[in-house]
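What follows is one chain in structure tokens, specifically the form predicted on its own.
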Amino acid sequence: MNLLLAPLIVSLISSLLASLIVIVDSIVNNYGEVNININNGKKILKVKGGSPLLFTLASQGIFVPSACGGKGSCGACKVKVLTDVGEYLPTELPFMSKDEIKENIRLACQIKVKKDLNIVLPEKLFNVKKYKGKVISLKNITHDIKEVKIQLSDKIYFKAGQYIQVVIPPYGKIKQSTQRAYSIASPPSKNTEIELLVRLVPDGIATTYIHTILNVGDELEIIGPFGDFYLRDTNAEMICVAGGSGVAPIKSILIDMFEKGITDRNVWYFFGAQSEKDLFYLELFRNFEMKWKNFRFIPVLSKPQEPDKWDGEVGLVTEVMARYLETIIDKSLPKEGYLCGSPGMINACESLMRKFGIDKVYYDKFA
């Protein structure tokens, strides 16, 4: 009889403890209504305390960029906090420079709204909106990259090169919605439709959903636009480097330039890939070469599977770019760098460009 009662007693005690924890948490962490003062009174929000600042602002229609969806792994959601909110968390410090710490820049996803706050936000974030969209096209353009086209219910105004955040709904074992950042691959002229390039990341919450669950006709929410990666209004030569899904913002910028007739600038686009199966949109870029006399397209393969059949550039994209900068590209003309890809690729390219005197380097660094 005791053996039968033991599990029931344990279960009852566990239930009581769980209920007690919920009650204590609701009492201890009940911060009530708090005020968030933005930009010295430009906006004052009355909100319920207890949630991270990132999500609290989003609930009020103010969207701070976050490439990781608030997981504290991208460092994008930086906000200047004028109120003392305690010491920096270990999750914040890797993303902060000494100057940012002096300015009390914090990660919005790591700060809980526990009391009245004074914060400073860039004015442009007030123009960021949430859009409803419907998937109108899904296409595999390589073995691991999917092209996604989304029809929006409202017009979106963005600069070529910027990005949006896709809201991924709960699915399978994923119990909460999350957000991930993706660069817009289409030009601003298509302001009711956006195109994304999504590379499949093993076990990635968003990429798994998009590659294996998302279907044409499904609805998605997006938030944006965000980002400072866009074409600068100068006459400098453009040295562009991107491969894989990093092609997206470069594609948007190039199409936008071509549509607007900004074809007097010299543009060198180095497309880095491992093998021919990783190359795509070749017809588009070759067509630019034929119609845009100042545009040069240089695909570079680091590991061509059949070297005898590949007659293009072989090696690391940084090695090929260095050779072009040294022997082919006119050294006397001012230059700007436009990079998109992994932190390692961007760091290597930026370091190399600076060796060649290219001080203005703009990039979209994947988290």
Ligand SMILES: Cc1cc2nc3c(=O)[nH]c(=O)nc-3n(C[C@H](O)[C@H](O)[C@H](O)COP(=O)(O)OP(=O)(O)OC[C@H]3O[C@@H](n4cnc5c(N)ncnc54)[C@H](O)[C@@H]3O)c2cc1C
Second form
Amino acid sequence: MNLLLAPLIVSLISSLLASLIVIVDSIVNNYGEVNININNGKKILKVKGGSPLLFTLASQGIFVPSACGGKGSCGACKVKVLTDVGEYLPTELPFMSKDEIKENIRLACQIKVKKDLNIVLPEKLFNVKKYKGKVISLKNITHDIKEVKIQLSDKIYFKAGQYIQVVIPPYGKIKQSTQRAYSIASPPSKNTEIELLVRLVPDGIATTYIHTILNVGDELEIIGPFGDFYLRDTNAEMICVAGGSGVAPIKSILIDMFEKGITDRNVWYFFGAQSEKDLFYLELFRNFEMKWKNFRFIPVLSKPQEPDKWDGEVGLVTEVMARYLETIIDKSLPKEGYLCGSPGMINACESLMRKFGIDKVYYDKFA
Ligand SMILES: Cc1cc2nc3c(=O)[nH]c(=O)nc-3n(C[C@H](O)[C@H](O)[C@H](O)COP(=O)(O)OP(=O)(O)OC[C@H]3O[C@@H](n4cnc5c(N)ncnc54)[C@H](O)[C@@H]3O)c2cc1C
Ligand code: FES
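With the form predicted on its own in hand, show me what the form predicted together with the ligand looks like.
Now the complete complex, all chains and molecules, led by this one.
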């Protein structure tokens, strides 16, 4: 019992100490105006010191990815810092590889701007903007997934598969605004209206807000686009695996390919779900199958509720994919993997794909 409680108590004491340090630091220290030099002088920002780098950059219209809203729990806000800003914090280390530590990659939400800084940012981040949006449709498409359509004040230019961050305002007991990442489910051709698929996470801050508080007509800010999950311009056969809210970026990619007439590529789409109640958009994907000669749609249920009526595949999506790769899909063609969903599903699919010699595997882990 004591062994179980000890890490909890240590973590409580560390977070209390961390909060105390922040409060004392803000009272005692006044860092005044400091310069942030980005990409060797490409941009120089004059800012007030004292806040985390992530929020300081955002206040200047530069948005670094952040899937947890700056809590230090997603690892998305990595930035190369050329200036010495001190030891790594315990909150940063779990997200850093040895190579990243050698290169001085830091979590922008965890390091504070206290003096002049030199940093390196990918150029594409300069195109990321904040958009005002209005919710124009909210639809429950399964028992736990809501389809959210947002009309934007400005056009957004993105690649199919990329994601945006939704700004969640304070509500109820949540006293601070926060942000969460959601993949765009609509294609880039719709650039003033985007669609998201949001799965309700019990007690989750953003998903509780979106599922239970947000209404049609409400305003909602988004920031984006972000991410490296998009279609690679090759002829390789595509092996896609996604179920639940992971369908969002795959749907965007497939509609985009269809609209652009990229229908000569072979696509195998494995839609993993637990039971019939977790399936959706079947008509859309079946329709692709009819119109797109090389598109195969394979819904897989791990626990069908009505096994007698279900005539599709049964089992874990990994097992079914392995069987197809072993016995049905032509082994001689080059292949790429496109995966989206929970880290567990992605890790299992990725290692399986590698066993089958698929070494180009692209994914977004919804962690
Ligand atoms: C690139 C990317 C794309 C994504 N795309 C999508 C998408 O298209 N659709 C989608 O639905 N999701 C997507 N996600 C996931 C999404 O960003 C959120 O992580 C998810 O919706 C949960 O957010 P939340 O605020 O509701 O939960 P959070 O409040 O972040 O909570 C997550 C879990 O942690 C628990 N928790 C929270 N705080 C504490 C605490 N203090 N102590 C202990 N436990 C706690 C909660 O109970 C909950 O179970 C994506 C993530 C990434 C990184
Ligand atoms: S924003 Fe999530 S770790 Fe920094």
